[in-house]
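Just one chain follows, in the form predicted on its own, and it is written as C-alpha cells.
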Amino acid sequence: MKELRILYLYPDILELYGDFGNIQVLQYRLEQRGIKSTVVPYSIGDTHPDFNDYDLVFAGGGADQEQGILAEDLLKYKDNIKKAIKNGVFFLLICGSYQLFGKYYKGVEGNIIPGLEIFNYYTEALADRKKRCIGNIVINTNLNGKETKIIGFENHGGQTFNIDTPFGNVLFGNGNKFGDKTEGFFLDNVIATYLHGPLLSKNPELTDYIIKHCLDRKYNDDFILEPLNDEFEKKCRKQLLDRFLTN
C-alpha cells in the first residue's frame, strides 16, 4: 500500500479558524483512493523531528503572541527545513506560519519576531489593530498549465511584502495587504498562504494538486489519482463564485 507521511507542527499553538481541516481532508481524499496517511505531530519539547522523513509539512495560523512563543523553537530546525524544501518535500503554510518563514514578522507594538529567512518576503503589522483584512477572499491560481479558482477566507493585521512568486492573484478579498493584487507565495513544492476555511474543504482540486506532487516524488512516477465524486463540493463553490464574484 502506497503511503504519505505528514508532519503536522504545533497543532496546540497553530490552529486559527478550523486549520486542522486540512489535515481531515487531505487524510481523507488519500484513504478514499486506497492510500494510506500517517500524520505525526510535533510541538515543543516532542522529540526533534527530520523534515526530510516526511512528504509533506504543514503549519497553521496562530496570533502574535503564539508566533512569539515557537519562533525560537522553530528555528532549531533552520537548516534541516531548508534541506528538505531543496529536497522537494511539499510545504503547506498558513497565515502565521506563511509570516515566519519569511525575513520577520513586526508587530504592532514594533517588536520583532525573527522569521526563518528561508524566503525573502517579510511582515509588518498595522499600528491600528482594527485594522485588518478580514473576509472572504478567491484568488486565481495555476495548477500544472491549469488555472484554478482557490475560495478561503483571511483574517489578518499583517502586511506582507516583497513577494516574487505569488500563490495567485486576487480577485476579490485583499490578499497580501490591503487591496492588493496577489495572495501568498507559491513554489514548486510549497504554497503559502493566508486563506483559512479550512482552505483544502473549498478547494478539492488544490487538495489533490498537493496529493499527487507528494506521490509522484515519492514512488518517482506521473501519478494518475482516481476521481473522486466531488458534486457536492463542486456545487458550493459555483454558488460561493457566483456569490463573490458576481457584481
The other form holds:
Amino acid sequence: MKELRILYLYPDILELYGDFGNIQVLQYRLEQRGIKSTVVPYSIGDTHPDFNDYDLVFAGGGADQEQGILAEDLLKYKDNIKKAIKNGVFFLLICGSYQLFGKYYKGVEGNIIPGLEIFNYYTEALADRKKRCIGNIVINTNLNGKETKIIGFENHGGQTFNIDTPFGNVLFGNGNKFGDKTEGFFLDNVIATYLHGPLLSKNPELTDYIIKHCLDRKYNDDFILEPLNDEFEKKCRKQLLDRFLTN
Amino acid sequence: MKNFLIILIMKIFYFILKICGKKGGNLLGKIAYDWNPNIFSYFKVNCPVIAVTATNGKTMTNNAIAYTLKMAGKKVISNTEGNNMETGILSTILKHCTLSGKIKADFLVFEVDESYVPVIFEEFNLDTLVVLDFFRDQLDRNGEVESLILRINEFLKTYNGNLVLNNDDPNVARLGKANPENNHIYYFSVEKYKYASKNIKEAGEGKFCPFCNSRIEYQYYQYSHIGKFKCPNCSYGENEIYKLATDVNLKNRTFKVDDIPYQIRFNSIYNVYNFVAVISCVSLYNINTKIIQEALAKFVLNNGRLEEVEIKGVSTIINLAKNPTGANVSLRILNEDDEEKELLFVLNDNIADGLDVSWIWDINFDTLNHVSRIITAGTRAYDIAIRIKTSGFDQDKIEPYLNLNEAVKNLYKTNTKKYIIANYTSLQPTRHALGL
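Please could you give me the other form, the form predicted in complex with its partner chain, since above is the form predicted on its own?
Every chain and every other molecule in the complex is listed next, the one we just looked at coming first.
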C-alpha cells in the first residue's frame, strides 16, 4: 500500500482559521484512492522531528501572541528545513507560517520577529492594527501548465514584500498587500499563501497537484490520480466564482 | 436640557413606533447616541445593574436572570430581545426612563456584547458582571479572542463590583485577577458530567497560562475548552468555588447546587453552566431558593435557542450556532440522543454572520450517532456539504440546497426526528420556512 507521511507543525497553536481542514481534505482524497496517510503532529516540547522523513510538511495560521512563542522554537530547525526543501519535501504554509519562512515579521510597534530566512520575502504589519486584508479572494495560478482558479479567504494585517515567484495573480481580493496584484509564494515544492477557507476544501485540483507531486517524488513515477466524485466541490466553485467574479 | 430633549423626542418617537406595531430594535438608542454619546451618564439609576457577557449563552442567561428576579416580585428592566450593543441597551433604557432620566426599577439586567462592556459601563455604575465564556467567534469581524479579553481585563482593573466568573474557562477565570483589590469575585463551576472527555474534542482557546505562558493542564474537558484546568507552574485555576453544580443528569434535565435539586427545560451541558451562573448571580441578591427552583423549572426561550417544536407531527429541535462551539454543543446534544434522526444545517455568509465560513472546519462531525441523512442550505450550502463529506459522512446521504424552502420541503419528506442548526442570519428565515 502506498503511503504519504505528513508532518503537521504546531497543530495546537497554528489552528485559528480552520486550517486543520487542509489536512482533513488531504487525508480524505488519499484514502478515497486507497493511499495511506500518516499525519504526525509536532509542537513545542515534542521530540525533534527530521523534516526529511516526510513527504509533506503543513503549517497553518495562529493568533499573534502565540505566533511569537513558536517562532523561537521553529528557528531550531532552520538547517534541517532548508535541507528538506532542497530534497523536494513539499511544504504547504498558510498565513502565519508563510510569514515565518521569510526574513522577518515586523510588528505594529516596530518589534522584529526573525523568520527562518529561507526565502527572501519579508512582512511588515500596518501601523493601524485594525486595518487588515479581510475577505473572500480568488487567484489564478498555474499548476503543471494548467491555469487554475483558487478560491479562499484572506485575513491578515501583515503586508508581504519582495516576492519574485507568487502563488497566483489576484482576480478578486487583496493578496500579499492591500490591493496587490499577486498572492502568496510558489516554488516547485513550496506553496506559501494567505488563503484560508480552508484552502484545499474548495480547490480539489490544487490538492491533487500536491498529492501527485509527493507521490511522484516518493515513488519516482508519473502518477495519474483516479478521479473522485467532486460534485459538491464543482457546484461550490461555480456558485462562488459566479458570485465573486461577475460583479 | 439637551438630554431632556433627546429623551422627550425618543419617547414620542417610540410612541409612534408602537402605534405602527414596531419594536424599534436599536433605532432609538442609535439616534440618541449619535446625538450625545455621553448620554449614559445622564441617567439616574438607584437600583443594582447586572450585566451578562460571553461569546455564547448571553441571551439565555440574561433572560433567565431577569425571569427569576421577576418571579421574586422585583421590577426588572432588561433587553430580553437580545439588542446587546450600546445602542440596544440605550434603547431599552430610553423606553423605561422618566424625562429627567430616572429609571424606576428594582433591577436593570442587561445582556452586553462582549466588545461593548468597557464602552457602556465606563459611565454607568455596574453592580454585578457575569462572564460565561470566550470562544472564537466571527474572526473576520471580532478579531482574535485574546484582544477582546484584554479589553475587558483592562476595564476590570478599576472595577470593584461583583464579578461572577466561570471557573472552568481559563479565558474567563483569569479576569478574577484583573483587580487584586476587588473582594467580590464569585467563581462558579460544574462537576464532571457523563460525556466529559480526557482530551479536547472541539476547537478551543486558552492553551497557555495568561500569567506565566506555561501550557495549561486539564483533568477533563466538558465541552470545547471548558473543563477542569490548572496551570502546573503557577497554580492558576485553583479558586474557591462559590456555586458548584453537582449530580448533572442531562437526560432528566436535573442538577444540584448546594444539595438543592434543580429541574431545567434544557438538556445540554452548556445550559447547566448558564443556569449555575444564574443561580450564582441571583443568590448575591438573596433571592429565595424555592423561587429560583420554580423559575428555572419554567424558563424557556422560544427563539431558536434549543427550541423544541413539532412540525408536521415530527419532533424538531432548532438551535442557533454562530460559531464552532455553538455548533459543537448542538452536535453533542444530537449525539447524546440515540434515536434515529436527520440534520438540517443552514449556513449563511452575510455580513452579520461574518464573511468567513472556515469556522465550520472547527465543528466536530466525526462519528455522528444515528444520523440517516443531512440536508444543507443557505448561501454556503455547498461549503458545509463539503465539510460534512470530508469528515467521513456518506456523500450520497448529503443533500445541499441553496434554496431554503426547497431544503425544508425535502427535510420533511420523512418522519424521522429532526435536528436543525442554523447560523445567525439564517435562523429566523429557517424558523419562518418551518412556519414558526
